[in-house]
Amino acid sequence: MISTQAKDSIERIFYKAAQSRLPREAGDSCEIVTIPQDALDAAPEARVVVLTISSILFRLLLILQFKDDAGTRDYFVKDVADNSFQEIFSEVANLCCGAMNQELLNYFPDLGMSTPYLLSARCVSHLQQLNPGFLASYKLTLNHAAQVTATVCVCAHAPIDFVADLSAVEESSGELELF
């Protein structure tokens, strides 16, 4: 129910969001490599941050698996002492999903986005049970220091066909405005 061009558009939207929101500094690199579903490895203690974008036509899950190792912790936490690593990583994941949501709003006007929630990484192996129309996983390396595994899962409730135009200049960084 999801056309090939819609799948390509979803993937390009993910790439743009990941490369613009996951790096902590403007000059940091964000290398993204597609990985097969059977190559996903979840250690029993591994955790994921899950966010959902929902509409009448589909439900998109963005799942970011992180390692609580020194390289990843140092990359995301840096000098912030007030927040935990999981809080900071959840906020970064929220910014990434928010960027995807903003882009998808150009094609689907009524979208809702969840707040981040933490689950065991073992849940990723059960995504096939949702009968997704699009399921892809990626290994992301940020500034040669931190590694994150991202999975994008889209379950369609109706046919989806669109072509994302990502050539427009970004006007907002996704921050909240107070009036």
Second form
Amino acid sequence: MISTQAKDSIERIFYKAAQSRLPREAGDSCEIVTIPQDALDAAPEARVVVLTISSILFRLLLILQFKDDAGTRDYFVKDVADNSFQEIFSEVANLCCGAMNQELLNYFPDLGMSTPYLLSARCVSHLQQLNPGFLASYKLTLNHAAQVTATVCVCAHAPIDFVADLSAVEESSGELELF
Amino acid sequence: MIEQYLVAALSSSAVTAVAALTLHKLRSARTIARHHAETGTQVEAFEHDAARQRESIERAEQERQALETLNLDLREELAQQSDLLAETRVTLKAAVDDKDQWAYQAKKIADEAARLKSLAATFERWHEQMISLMTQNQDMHEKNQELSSIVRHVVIVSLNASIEAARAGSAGRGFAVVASEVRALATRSEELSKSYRDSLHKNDLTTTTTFQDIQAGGKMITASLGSVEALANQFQSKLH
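Structure of the form predicted in complex with its partner chain, please, following the form predicted on its own?
Below, the chain from earlier opens the complete complex, with every other chain and molecule after it.
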């Protein structure tokens, strides 16, 4: 149902969103490698942030798992006193999914995005029950310190075929601007 | 002599009279001739004038007929224009009525779209119910975790019972069978607990993704209704 070029476009949209929204500082590196589904960490205590983008034709799930280690905590939580670790991850995941939503709006005019929700990482292994047309997982390393695992799952209700043109230069990274 | 004188006088008088008469006649004839000539000239002038006037009358008559024809044409044209104007007025009135009707419909669409945007609250309410469902799921996770812990403990107890039964020798054979059976039951319970945990995780995923789909779909519908409202308002403002 999802054409090869549409799958490639979704992957490129995810790459662009992750590389523009996950690094906390401009210039931080963001390495992304594809990993198999069974390589996901499903420790009993591990949590993932789930977000959904819905359209008439499909729904896209973006699932981000932030590794609960010192390197990842230090990278994301520094300079933030009040928010909890999970709240910050939810906010970062929300920004990343928002960037994907913004890009997809160029090809699908009717889209809506959910708020983030935390689930056990063990839920990710059951994504096949949603009968996805596209399912891929990635390991992201930010600034050689923080590690994030991402899963993109697209369930289509109709044939999807589009080619994303990501050549446009992004003007804003989405952070708050104070005047 | 006198008679001669008288005859001579009479003769001369007669001659004079004849001469005078002749002269008078000549003069009269000349006068008459002159009058004739003048009268002829005047008659010719009158005839000429009469001819010119007849021509003028004919031209005037032709002009009058032409004017009557023109007047008739103009009346017909006026009647046609009046009919056309009446038709145009009817058409214009219909167009104005249609325009008012369209403006009314556009306002109704905009109002309806604005009203339906409040559906977002309904979608959010459904999404909040997900939190309630997920809390119940979490409670079941914890109970299953507790059950799993008990089952693990039962396995250990049954193992200990088996060890104690073995120590008791032949007297503990029956107890060993019971301990083995308890361990088998505990192992099955453990598998069941794992299966139940997997089911709960599946349930968590299905519940979350379904309610997120509802929430995101609600936002999509709300955004679309916003577009419809804006378009209807634009259309309405163009009609006024």
